[in-house]
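Coming up is one lone chain in structure tokens, specifically the form predicted on its own.
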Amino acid sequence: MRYLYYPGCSAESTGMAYDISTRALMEKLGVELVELDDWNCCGATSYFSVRELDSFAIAARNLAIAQQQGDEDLCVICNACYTTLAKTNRYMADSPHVREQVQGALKAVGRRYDGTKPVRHIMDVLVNDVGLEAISEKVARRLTGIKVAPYYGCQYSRPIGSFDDTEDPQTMDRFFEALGADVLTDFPAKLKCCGGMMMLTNATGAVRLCHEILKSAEDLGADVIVAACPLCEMNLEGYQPNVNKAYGTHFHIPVMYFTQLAGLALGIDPKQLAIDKQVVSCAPVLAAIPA
């Protein structure tokens, strides 16, 4: 299996561990990722509320490059990047005005996009192309007894919802069940917003949202929260001290990219998964994985 790969700008900074662990996991599964040439930031979903046309054009440039680079589907790891690129496809298909304006912008830089490049979330690829049975067969260390809280976030399946249920996504649950984990399927905060970029503009509000998610996971006895978005992971992990200070709590819950925990189950060395880059120590999780 071969896919074009769009890492997104967070993968080169705060979300570096997501990119590193993704590449290691997919290589272990025999999936080839070909990084998109000269890709640019997708603009993220928040930019749509500021300059919508510019947002479409910025995202479409990546899609135009992907269209020219190969016939393979475009694999994306960040929830926001996935939503932005998939939304651009949707609007270019449904809105003649958007399509005309975007094509005009692309023409100015010598590119063109016909709106047909499939955009796939990495979990979609893992569950529906690689397959849970095939992944389960490669497990070297089953996650038996480890209570995993899959945190989808608000943009994993919404508003596009092309590979999972928009209001009750199950793909991460099924994925970690295949790895032998004790998945907390009744995790009520799995779709709650973590605050996103609001952490920089309204920290009080964002910290409150993170508190709700962390408390929900703690109440269920979660050993680890797994995320599929660099910003979600950073807010829930990196800002735990802020949450503790604001609410008098003592959260010290490991938050990992789902690719990191999956990589451990497949027997990949923790250093190859950038486990050492986590803010909250993952030592309890590593120690709990049966040899």
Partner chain sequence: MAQEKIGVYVCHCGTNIAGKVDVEEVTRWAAEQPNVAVARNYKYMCSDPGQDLIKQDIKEHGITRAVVAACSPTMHEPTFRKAAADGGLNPYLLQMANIREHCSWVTVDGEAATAKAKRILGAQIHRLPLNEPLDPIEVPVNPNVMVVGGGIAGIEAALKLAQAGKKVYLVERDPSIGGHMAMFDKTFPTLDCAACILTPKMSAAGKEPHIEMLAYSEVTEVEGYVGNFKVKVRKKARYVDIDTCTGCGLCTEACVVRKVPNEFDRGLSKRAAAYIPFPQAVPLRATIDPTRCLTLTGKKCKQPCLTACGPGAIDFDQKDEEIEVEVGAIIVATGFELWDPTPEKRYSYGKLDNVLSSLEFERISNASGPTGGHILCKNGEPPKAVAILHCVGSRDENYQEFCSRVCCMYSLKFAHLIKEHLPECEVYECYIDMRTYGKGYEEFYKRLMNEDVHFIRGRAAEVTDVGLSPTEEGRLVVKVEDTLLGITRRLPVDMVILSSGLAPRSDAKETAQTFGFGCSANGFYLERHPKLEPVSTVTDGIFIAGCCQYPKDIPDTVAQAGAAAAGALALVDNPTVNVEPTISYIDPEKCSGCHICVGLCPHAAIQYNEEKGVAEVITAACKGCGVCVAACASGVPQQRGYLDEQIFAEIEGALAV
Contents of the next structure:
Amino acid sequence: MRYLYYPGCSAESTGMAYDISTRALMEKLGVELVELDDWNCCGATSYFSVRELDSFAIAARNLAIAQQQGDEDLCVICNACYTTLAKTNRYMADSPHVREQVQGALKAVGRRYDGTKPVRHIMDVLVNDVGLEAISEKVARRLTGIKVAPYYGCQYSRPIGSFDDTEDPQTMDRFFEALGADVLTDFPAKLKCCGGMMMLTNATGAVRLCHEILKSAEDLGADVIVAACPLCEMNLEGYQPNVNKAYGTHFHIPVMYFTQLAGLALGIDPKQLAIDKQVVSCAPVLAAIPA
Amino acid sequence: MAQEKIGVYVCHCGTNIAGKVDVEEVTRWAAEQPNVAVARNYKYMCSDPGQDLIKQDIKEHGITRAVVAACSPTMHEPTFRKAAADGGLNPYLLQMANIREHCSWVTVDGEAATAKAKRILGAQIHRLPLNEPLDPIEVPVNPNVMVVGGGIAGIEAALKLAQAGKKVYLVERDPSIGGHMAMFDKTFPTLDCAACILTPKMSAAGKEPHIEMLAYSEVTEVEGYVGNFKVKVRKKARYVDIDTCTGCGLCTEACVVRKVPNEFDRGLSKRAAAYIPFPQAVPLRATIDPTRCLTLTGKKCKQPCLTACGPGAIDFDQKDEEIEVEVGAIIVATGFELWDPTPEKRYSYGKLDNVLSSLEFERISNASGPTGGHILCKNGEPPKAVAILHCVGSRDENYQEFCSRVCCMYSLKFAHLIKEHLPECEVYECYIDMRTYGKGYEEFYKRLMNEDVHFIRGRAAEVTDVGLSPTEEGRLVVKVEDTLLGITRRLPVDMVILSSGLAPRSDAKETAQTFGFGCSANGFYLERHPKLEPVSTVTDGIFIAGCCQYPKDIPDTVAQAGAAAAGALALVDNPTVNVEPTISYIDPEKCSGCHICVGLCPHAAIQYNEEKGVAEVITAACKGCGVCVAACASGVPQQRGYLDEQIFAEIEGALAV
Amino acid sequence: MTDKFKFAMYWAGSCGGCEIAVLETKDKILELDANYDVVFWPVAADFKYKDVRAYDDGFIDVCLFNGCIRNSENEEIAHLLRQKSKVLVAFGACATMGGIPGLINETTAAELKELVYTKNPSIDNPEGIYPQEKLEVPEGELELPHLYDTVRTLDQTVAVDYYVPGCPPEAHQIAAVLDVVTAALKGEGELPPKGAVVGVAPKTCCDECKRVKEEKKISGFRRMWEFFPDPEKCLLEQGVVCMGPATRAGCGARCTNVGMPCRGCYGPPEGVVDQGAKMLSTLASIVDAPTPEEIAEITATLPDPVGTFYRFGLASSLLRRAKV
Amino acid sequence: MSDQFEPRLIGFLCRWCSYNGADLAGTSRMKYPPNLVPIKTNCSGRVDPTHIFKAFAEGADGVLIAGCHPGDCHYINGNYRTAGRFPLMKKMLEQLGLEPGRIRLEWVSAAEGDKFARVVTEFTEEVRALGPLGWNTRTPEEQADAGQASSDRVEEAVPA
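Target state, the form predicted together with its partner chain; input state, the form predicted on its own:
Up next: the whole complex, starting with the chain shown before.
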């Protein structure tokens, strides 16, 4: 099994742990990830809000490279990258105008793209290509008794929902069930906004949103929140002190990339999964996983 | 072919046609076409003076064929054909050219519309010399009527027909008639008790000698045509002899299976496997649920019901029975289903306690319901605050785009009932628009505004149990944007009522197919004409009434049921009815008996005559689809009114301009 | 010349089978000789075109014209014979419907030549030599007739009095036709109305076919070499594409009665305008599958609808030829 | 009016669904190009391939067949026959050189006025892009062949 791999900007900074743990996890599962040559920004949020067409062109450059580089599907870890790239495909298919404009822009930099490169979320690959059964067989340390709150975030399934239900995604629940965890399947905040970019412009609002998610997890007695997006992960984990300050709460909930927790279950060394890079200590989780 | 004299009549239809199509030019052009003897135009051809033009020309100019270029033939073909007949011309020698619906109304450019009108008209002028005089086929009418569906619509229609002395078969799928209305507590806006006004009608229907009640039965097959339907009905086994059972309820008390969710209470209470759905049921007879009864599911049971039943009515060997009924007309009144709010996940229906569908609340507020009419949360406490969310699944591109018409009003009724029972309870109505269009409805709304109900204009975003403050803890929180105040609000409540829209029955499509009509895009049965024939269907002799056609309130349903009954009566009160003569015929001199057509006829109207070695059309059974005509390689079957040469002539005419 | 009636027969775009069919009338030939002088019959008697041109208009009493109008010579002679004949009969499938040569209407003369002279795998023509219509020789210019793109029927070229279909027409039908015409010429009977199809029966081939016919539901097509058809049952019911239902009776169902499917040479029955379109409609209507998609899958296995349904009738069909 | 090519289209509409759908487009005052002339039959199952061929032979540039949706046929399964015949007919027409875009089968219910308007608009534009068909007129090749008549049948006899 082989995929082209688009890490995205966060993978080199705040979301480094996501990238590191993904590579380790996939290696363990025998999946080869070939990093996309000369990739650039996916064109996400801020671009999309202001200059949509430019954003499509930026995204399409990555897809054009991918098409040239190989026949494998393009695998993406960040929810925002995933949505942006997939959305570019969809708009190119649906709108002749967008297609024409994007292709014109690519032509100017000597590239071509027909709009058909499949874009896959890493979870999609894990659940649908690798398969839960195969993963389950490789579990070294079952996550028995660990209460996992699966946090999907906004762009995991919306607006496209190509591999999961748009309004009620389930893949992460099934994934951690396969790893033996005690999944909080009714985690009501699983799709709630984490505040996203607003953390920089309207921190009060963003902190309020994080509060609701954290509270919801704590009410259910979650041992750990797992995330599938660098921004979500950062907001939920890094801003817990801000939430505590604003709401007089005492949150100290471990938040991990789902690839990290999965890696632990498969017996990968915590260091290889960059667990030490987490802000909130994951020691209680590590300790709780049965040997 | 003898020289035919065609009269051409171009209608202005006020400005509907003349505003776009140059009717003078079309008339002038028509006058020059072959065989055309007279060409005129007139402001309203369908008016009496307009029709008189045709009659006069038949008399004075001896026209032998006529074409009216006007609206759709669906609209006025019968009108003009009758005018032709009155003038002494065979009605089938008159054709219509549809230059309104198919031309003036849909074309932007006047010149283009005029050119198209000529092509449409040209096709008919070309075909007319080939038209043959035809006589309608007269068939006898069976005076009996079947009403399918025993809700308020079906009951009303059946009673009206019975009053007129007609035998009515009333078919109901459930063990009792009554439908949704029987579940309601009060009815808006008058707050009449639903049971008080419905039960007498139910019981009248049960006692009416002209009505043969076929409860716990389903229609499986409909054959035949207007005036002569043969309907197969499957009478499901009740495992209780309906003639012997007295409806005493002792079997229910004796039954050991007691935890079956009670459909009538929307699962909020339990019933036994041997049950009577509700105390006012008609027929008041027990039914044994074959999916739950221990004996019938092959498990061990001491069968206490057998001992409890005095008259010995219980019969575990009963089988489903299929009967065939012959009727002249059918009224389909199969009602609606409440839209199931489960897919609207943000409202947490089915996930969180005390998030109720509207029908569940109807039962909770109903004195005969699971709480005895006390409005209580699941924990047995009365709610301190209730939110009623409008337009659940309605006016929503993801689910049903239409407005269900009744939800605003029943939501107001709920608010009133809550306030009546629990004056201290806060009630919030989260609505998009308040639609109170009926008699006394706006007044009811005003009254509620003075009953301390909070009206919040905004579609609710979410129902959650994650409380963020002490007042929210342990309760439900409704998140909603109050669009009048421009703020988002969190409403801590103890009960949420989801005002779901009305949905077509999940098997509406199959039912429609069984009866031979279609469904609209929204899934409700398709009426013949949205305004002028709202209770007729494309199949002559089959009518629709009530919410199966579109959501409507009780007064509209009753009115429609009356209209459907009148339609059926107007048909079955005659000894005969005319059916269209546009059916197939086979010339025995030409048929080689190859059998191709025999197996293709969808109505088995073609049979092979062994003696003569030819296929023959059974006139009474042929419905005129023309499939045999298209399929016969020998060109032998032909369809009157749609002969190949007539269709060819239309094609030539349409392309000659 | 005697005072016998004058008889002519001509072959335009045809194979010669029609003349053989006339011989097949056996001793009727003697009757023909007794009643007629042959004044033109290229296959049987040595007359030149110039002889015919020298005849008075209407000199020929009856002319049996077989073959389609394939080239400029055919057309020229059609006009000539029309001018010289009192009764012009379109004789055989080619003259009435275009016949097998009419299948060229699927393509063009240029493509045909290319296929025959270069593309055909058995052809060795490295210089790409094509036949020329004109050739200069010391004696002058030699000329071949111009090959048309489109094959036409006789009645698309000149007015025709009667039609005798068939590939070839059946001997007993030819005899019947000659009897009628001779009787009329002798004043002993009446000619049929102009434009009549003579030597046929009113129904279709199925009427004359002895096979037992039942309801038709077929789940696939089969060709004759693929199986042994039941000799008693309708071939169409057995999945063989038999043109019987779309074909005029008159031949005695000779093909189907000996186990071969009808190919439609007698043309469509009265009232059917387009034999191919009708047969297509029938065939697709009796394919029995639960969904239209499955019907489409089955009908897609028919490799050559035009060649199958218009084997003889493409030139006389509604569309007459392919768009090129 | 501009000089753009205006295709001539024939539409066979079944009486129960598609004809009423076209009526609904009218009563709803939807706008679509005026190129298609409807011809009514009781059922799309009545539409014989001969009718389609006839339309092309008479100079139509495109032909539409519209009937009830599968399962909704007023005559139980007439539209199933139509759908079954259509691919073979299309194949034969394509073999005769017809562009596939010139013939179209659509299901239009009585409630789908919008769909009818959309189908006619799309179809008109599609055929417009294909240009004139002109099966009823001589092809350039035929015109080049001297003496190639295009008429059906020569009726006038030469004087006897």
